[in-house]
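Below sits a lone chain in structure tokens, taken as the form predicted alone.
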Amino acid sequence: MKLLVTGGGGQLGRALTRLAVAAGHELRVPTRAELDITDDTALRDACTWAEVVINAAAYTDVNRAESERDAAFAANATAPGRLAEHCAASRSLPIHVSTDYVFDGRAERPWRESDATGPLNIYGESKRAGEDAVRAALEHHLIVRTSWVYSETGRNFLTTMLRLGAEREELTVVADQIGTPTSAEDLAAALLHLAARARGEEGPFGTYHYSAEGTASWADFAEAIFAKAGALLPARPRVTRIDSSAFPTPARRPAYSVLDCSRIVDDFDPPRRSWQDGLSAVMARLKLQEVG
């Protein structure tokens, strides 16, 4: 297929090239230099070439979308919206990824598709703008939730605690805080698997759930990158776990962001595995990449 991904230099773009390319696709994947996607003219003669487009750009800075919050609404809904027009336009269809964070982090089961959105943040409620914005826009296209992603690249809680931990012999890592890691890989391999089921008018069409299997809290995830750490680090640093009323933050998070993957599962049967298997891949790949 041709394929447009947006945000082609952060950690879900790169992961889609590398699995893209694999697959024989015909690509384009501009970084954030090359396809400013608030650049409405930009992003409308992009669109216009592909067949599918997965919008991997976003404003990520949680804490930072608090002090920017046009910053944070112009790249999060405006341009979702307008990238979804361009391709009701052309009729491509738009794959357009979300998070956990548009939902309050009160419940006490998965989040399932249906619940009622509450955004405890700006970050969540420019993400939950997009959202609304492309359902307006046309009715074939594809929403992607997913949570706590994570890769061997860029700035995230592996990178970060991996850094940390190098220098560091204890770390305090939140606890009461529930999600599901989420490797880039994982995804990009899931939204591509949707790219190949939905094109054209069939469908399914509509907002789906996707992250790994299983729930760990912060501090758990910390303890399973240091455990499969090995020689990427000099010693295994030790978790003390904290409540997150001891760690404040600008922008307060849900501490509850599980989702429910079933209508995922039962509508294209994206492959899926635990959380646990896709870091023991990451982990993988970055001592391939020392050895290097």
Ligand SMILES: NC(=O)c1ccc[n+]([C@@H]2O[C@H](COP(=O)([O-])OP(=O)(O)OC[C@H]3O[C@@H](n4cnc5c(N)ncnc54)[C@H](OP(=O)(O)O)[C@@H]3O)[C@@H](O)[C@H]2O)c1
Contents of the next structure:
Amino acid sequence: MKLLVTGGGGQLGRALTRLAVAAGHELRVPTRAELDITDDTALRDACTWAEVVINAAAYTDVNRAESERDAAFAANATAPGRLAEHCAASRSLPIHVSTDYVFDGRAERPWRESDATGPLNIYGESKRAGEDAVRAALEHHLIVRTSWVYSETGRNFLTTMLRLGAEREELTVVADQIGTPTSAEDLAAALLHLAARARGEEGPFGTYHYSAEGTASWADFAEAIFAKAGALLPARPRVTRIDSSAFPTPARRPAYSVLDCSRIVDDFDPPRRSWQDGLSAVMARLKLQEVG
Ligand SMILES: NC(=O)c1ccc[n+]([C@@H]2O[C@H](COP(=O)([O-])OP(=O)(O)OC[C@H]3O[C@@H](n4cnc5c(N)ncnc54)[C@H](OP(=O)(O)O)[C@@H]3O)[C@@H](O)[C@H]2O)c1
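Let's compare: the form predicted alone is above, so bring in the form predicted together with the ligand.
Let's see the whole complex now, leading with the same chain.
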């Protein structure tokens, strides 16, 4: 398939590149420097070539978005809408990636696609507006909400924990936010699975949730990282669990953002594994890089 992936320099973009190359797809993966999705002419030209466009580009700095609303909305709302319009014009399939942060976190069971959204921060608002713009542009779209994405590269919770864990014997980590850590690699595999099945068919289309299986707090995630780090760290740091009230940030975050993924499983049956197994695979790659 002719596959365009925007945001090629990000953690999802890189994971998609690795897997799509291995799968033999005809692939274009421009970085932000090569394709700024807010440049509408360049975006249209890029979309015209593709059969499937995975939008992995986004303004993802959740705290900074609080003071950069326009920039967040330009990349996360306006551009995805235009991208979907270009796909409609060239009869290609847009797969737009969205977030658990469209929800307010006040749930007692995993979030379903049909649940009311209620973002707590500007990033979540901008992502919700992006979803709405994609839905308005064409019926044949896929929106995939995911959660707590990490990988061995870039700035994310895993790389931050490993950096701080190398410097400190003890780390304080928030224990009252619950979600599902999802490796960029696992998300990329699921998106490519969807791309292969949805292309050129009558459906299914619409909004889906995809994450790894299981739930964790950030403190649980940190403990698991340190338990699996082995020789990547000089010693195993202690994790002290704190409430988010003790760690104020510019953006509020949802307390509970576990996603109910039964719809995507029923309709597409994508590859999916526990968050612990996904983490083990990423840690194994990191250790190989260390050795190499
Ligand atoms: N990370 C998470 O925990 C998480 C959770 C749920 C959903 N998501 C969603 O998953 C998707 C992938 O995120 P990610 O984790 O891979 O984030 P990421 O590592 O921050 O990658 C995003 C990429 O998009 C690029 N970008 C930003 N603005 C752009 C623009 N105007 N034009 C082209 N590229 C642009 C960024 O470039 P620069 O670095 O140069 O800005 C970066 O390379 C996003 O839709 C995100 O909202 C992420």
